[in-house]
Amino acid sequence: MDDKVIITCALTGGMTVPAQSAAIPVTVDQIVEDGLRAAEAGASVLHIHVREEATGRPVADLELFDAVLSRLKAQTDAVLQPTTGGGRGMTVIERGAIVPRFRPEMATLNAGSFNFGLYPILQRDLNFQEWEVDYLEGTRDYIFKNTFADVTYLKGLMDEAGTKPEIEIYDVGHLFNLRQLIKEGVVTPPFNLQFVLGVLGANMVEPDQLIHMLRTAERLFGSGNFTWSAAGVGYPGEFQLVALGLMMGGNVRVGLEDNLRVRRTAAAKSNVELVEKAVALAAMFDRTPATPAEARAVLGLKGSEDTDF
């Protein structure tokens, strides 16, 4: 598999405001759309949020997760990864609600908690609706909040579900508690770790910083315990920590929760425009994209069969 990349596309997030772009996917045809197209142009894993379709506000309904996933199961063999992080305002068993609902075979696990700004997006001249202009003036106070005791409960769900997380590390002080929590029997190797740089009150994109964070994560768990993946927030973050991510042989994350513009003076149509760039890249290191079935082996997935959606 050395050379193989498993490519994830996140394909509408929970913290982005449509104002931003039109190109975020809001309704369930078009995150379907969307999700089924990033499949085919070498997706192996889908990471999935779901949003109200009359304003694009970040929801948690569980009816519009059903659709989602259901569809996107009928018509794609693509691994389906909803999410436990949600969006601002969202409890945690509002956002855990997935897990025990539909089984999936792997959902997102946040480690830490940690400030969140978006509210610099509003100096720019954009036609936000009053609930956007709310939503990011919001985070000037909002923490991302991930407690100790919120990933025991969310990492419990998972396992009574057979679900396998993928757990957000977006700090490196996330790693020791990520140690701390397999001191106490909650989190057991092998696992699957994302490193989520560029989200401000959190790490930035650095080529350093991924390294010390990679570096780091193998000091403390060894580095036959995990497998691990890059995902870098905004333009031009996104694709170096895709180049970046190749080159150090780990697995990489693109899409338009994290990412707007498919180059400087682009703006991204759609979410297969950001996985046709990431296919690219991993081609001029000699990588090619893993299909779902390599990416089940390599995350030890339980496969969609088992899977109540």
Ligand code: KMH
Contents of the next structure:
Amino acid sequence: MDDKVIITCALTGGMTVPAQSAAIPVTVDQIVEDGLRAAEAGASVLHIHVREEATGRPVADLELFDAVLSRLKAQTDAVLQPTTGGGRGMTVIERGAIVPRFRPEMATLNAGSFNFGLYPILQRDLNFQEWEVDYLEGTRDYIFKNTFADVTYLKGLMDEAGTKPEIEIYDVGHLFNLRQLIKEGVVTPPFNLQFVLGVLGANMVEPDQLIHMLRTAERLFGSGNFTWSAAGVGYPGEFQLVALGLMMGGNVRVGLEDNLRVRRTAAAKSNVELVEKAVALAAMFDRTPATPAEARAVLGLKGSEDTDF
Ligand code: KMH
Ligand code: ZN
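Show the form predicted in complex with this ligand, please, because up to now only the form predicted alone has appeared in this conversation.
Below: every chain and molecule of the assembly, starting with the one above.
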């Protein structure tokens, strides 16, 4: 097993809302500051979303992406990985615009459509803003749309930009989608998989679910033809998958995008706390955080010079 582990930190996302935690970075300054500290703590990939600064609402605003990406690139060598997943209400055109505009080394590519239910968050006794109630309640009737046409379109943008996709797999069926896209020449091995478990509407965080998805990927694609990472949504799911990923030779993802607790009884004060816990767990499994250069080599990335930010 390769002792190096690529730790991705998903800084803010488009799922959680500010009412859930004051730790969620919202402004450009907060996202940049948290990203720099997360990289310092051992994250070699920073997964980037942006939010309206005044309200914290997830947006696809290219000016905000430019500010975050440019300032991070100026201060860290970590791989900067913007999302094409965006958030509820964004079209695939809006979501994909970050690729030709910034030509990032890496961006997410979601391999299938599914219900994306965030509305149970409203059962918590929190001080929600009006938009947060609408945003969350609206997910009762929301499909995170990634049709074969959408995935093909987004991957085409990435091919033109020299951007490597991180292919997000939420259900085992998404692996069979991927097999079809390989047949069509849309995706060619080697590629990078991120197993994301714990979204209501797709697979949940259970050890045998991850192992089944991994074994299915190995059977469909051959274990030498892909790298993989594990991202658990919620607590303890995030760190259950971190432990499994570390034990099984994979890479791992943590961050306030996916999970707001660092202990069962303690909310995370920042992304750094989550990265630090992943680094500590890695050491227990004889694994050390990959440097950005090592991550680029494993993921097959073009380097940060050839980007447009
Ligand atoms: N929010 C995660 C559940 C993306 O941004 O494209 C999935 C994710 C995908 O991070
Ligand atoms: Zn994301």
